[in-house]
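The chain below stands alone and is given in structure tokens; this is the form predicted alone.
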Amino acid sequence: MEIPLSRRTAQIKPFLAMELMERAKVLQAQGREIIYLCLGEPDVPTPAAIVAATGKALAEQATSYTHSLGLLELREQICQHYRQTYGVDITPEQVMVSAGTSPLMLLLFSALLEEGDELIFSDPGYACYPSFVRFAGGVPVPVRTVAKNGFQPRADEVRALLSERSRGLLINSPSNPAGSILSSRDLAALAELPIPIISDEIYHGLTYSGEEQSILQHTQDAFVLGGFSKAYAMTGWRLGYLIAPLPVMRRLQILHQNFMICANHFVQRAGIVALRDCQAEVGGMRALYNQRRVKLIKELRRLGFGVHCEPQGAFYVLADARHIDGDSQRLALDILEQTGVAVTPGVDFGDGAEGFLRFSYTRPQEDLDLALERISLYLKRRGCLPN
């Protein structure tokens, strides 16, 4: 019997990094040894004050359902964070704590667009961005960026795009997959514009040059997306939150009453010490990465490799291979088969990164290495290793 299937679904393209990680895993299996550079998954451990936390908290029974916002000292937490990070005042009741930001940015998505409804977003950017608006009816809308603006999107470009259907702009600052951040500049003319601004600042913790800001700093009226995978290197943990409008909180709750019910208890809890011990950690992952991202830079550059835009932020290059192959899904798959190296084609990220690769340096420098080795000598059988 055939199953018809709806028609959302078949919208959905393939995430391209998660296929080369798949395939990779099948090829691990037969006996090969993969470098994995394809993820934006952080090879330190979560802090130990943190996995500590967690056991005191099941060893309590924190097992229950908590409030569908999430616990009422998390999101003091997370207000408390905001204050003293960026001098915004927010309260418990805008904030809302789910298990990750993707569930939220699909609850987000559905109670902003109507069908047809339209939301702007960077190309490139990351790579589930139109995913989650086609899923909720909506049509995603790209701003095709350049590497001089650091892939980020002007306003004058958005305002452009500007249509009777238009709900809101997506920005990621730091971005994946090009790292790079939004200046006090342009955040300020980006929130001039007559449309709502949803912030994904996952990366927040991970700025290495130049001024961190929320777009909170600039407007009240905006919806922020944060989270704990990166900077606490806690991605398996599922830990996120929603900062909105008052008026609109009530709305999202229900959603996330019917769809979700609450995030974890024990690590909610978890996440009330990620906030208030852990920032000396993270201060070293930062440093950790700053220092891989030096090396890598001048390494790819080294290999031929371009490297338009540095990134401030984030644990990702993204690197112009056109010179090489202008498919990056085949450049990729090919590199990944003759040397073992996982790397994330650009495709993946939208039409404005195609013929790129994206380089994540969340593994150890030994890898970092070895990986670039191994590169090398593919290039130089291809005949495309500089003199």
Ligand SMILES: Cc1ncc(COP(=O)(O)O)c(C=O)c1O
The other form holds:
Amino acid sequence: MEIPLSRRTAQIKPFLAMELMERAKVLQAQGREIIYLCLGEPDVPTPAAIVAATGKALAEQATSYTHSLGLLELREQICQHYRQTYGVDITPEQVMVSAGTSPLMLLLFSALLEEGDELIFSDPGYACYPSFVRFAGGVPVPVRTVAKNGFQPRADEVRALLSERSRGLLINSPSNPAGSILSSRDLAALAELPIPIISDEIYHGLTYSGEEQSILQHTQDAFVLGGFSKAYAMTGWRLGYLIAPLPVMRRLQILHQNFMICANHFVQRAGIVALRDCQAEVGGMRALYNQRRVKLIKELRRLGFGVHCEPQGAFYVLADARHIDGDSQRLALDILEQTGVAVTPGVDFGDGAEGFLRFSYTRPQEDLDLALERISLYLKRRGCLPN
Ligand SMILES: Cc1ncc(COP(=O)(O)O)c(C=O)c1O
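Next up, the form predicted together with the ligand. The previous block was the form predicted alone.
Full assembly next; the chain just shown is listed first.
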């Protein structure tokens, strides 16, 4: 029997980074030694205090459902974090905790968008954004951003795309895939736009140069997506939060009650410890990533890749590889098959990054060195680098 699936389901495109990783796993199972530079996932362990807090929470049977917005103590800690870090005042009633930012995106976009409503976001940008928007019934409207602006949207570029159906602008700073940050001036200009801003602040805590600012320093008419996956090395724990204007919180809470119930209880207890006690560990990770970042930019340039905007945050370098092959998926697959190095094809992040490759520096330095050595040989074989 052929089981029909909804049109909504059929229109979601594969997440190429995952597809590439799955191919790499097949090669690994055949005995190939793979270096994974395709993952948006820290290689460093989750800080010990977070692991210990989870053990304690489990021993204390923190295994029940919690309040649908999340444990009050965790929400208070998130408010405290935003006060300390950005000097903004939010209340626990504005915070909703869930299993990562991903489910919150689905929930928020479903709440904001009627069928056919538009959400503007940067191209290149995080691969899953348009999928979330489409699945919520909306129309993703990419704003084609340029390298000289760090592949970040400018207010005038967004203004040119505004229509009757525009319901919001989605921003991401530090960004995936370029690692660029929006300056205070950029954020202030975007905050003047007549549509709400949804600010994905998942990479906050991992900024190496420039000032890390929250959109909430510029406007209260904004939604913030924040989480623990990246800065606290907690990808698989699944913990994130949404900060929203108070008047819409009740409706969002009702959606969360129905569709998610609540986030994992003992993981929420771990989240309190992460924010309260682990800032030094985050600083250590930042220093480590920064060393790798500086070296990777230099080495990629030495191999002839264009790094048009140096990443200032997150843990990625978006490298121009158009002189090797304009088809980034074909190139990434060929590099994987020939060298065992897995990198993400730029086209995953939109047409604006076609011909680029995203290198993630979430591997130890010796792996990064080996990966570049293999790519150097590959480029020499292809005649793209002198012997
Ligand atoms: C820009 C961006 N936002 C959100 C996410 C998803 O994060 P989470 O683990 O909180 O669901 C990712 C994951 O790579 C990301 O790169």
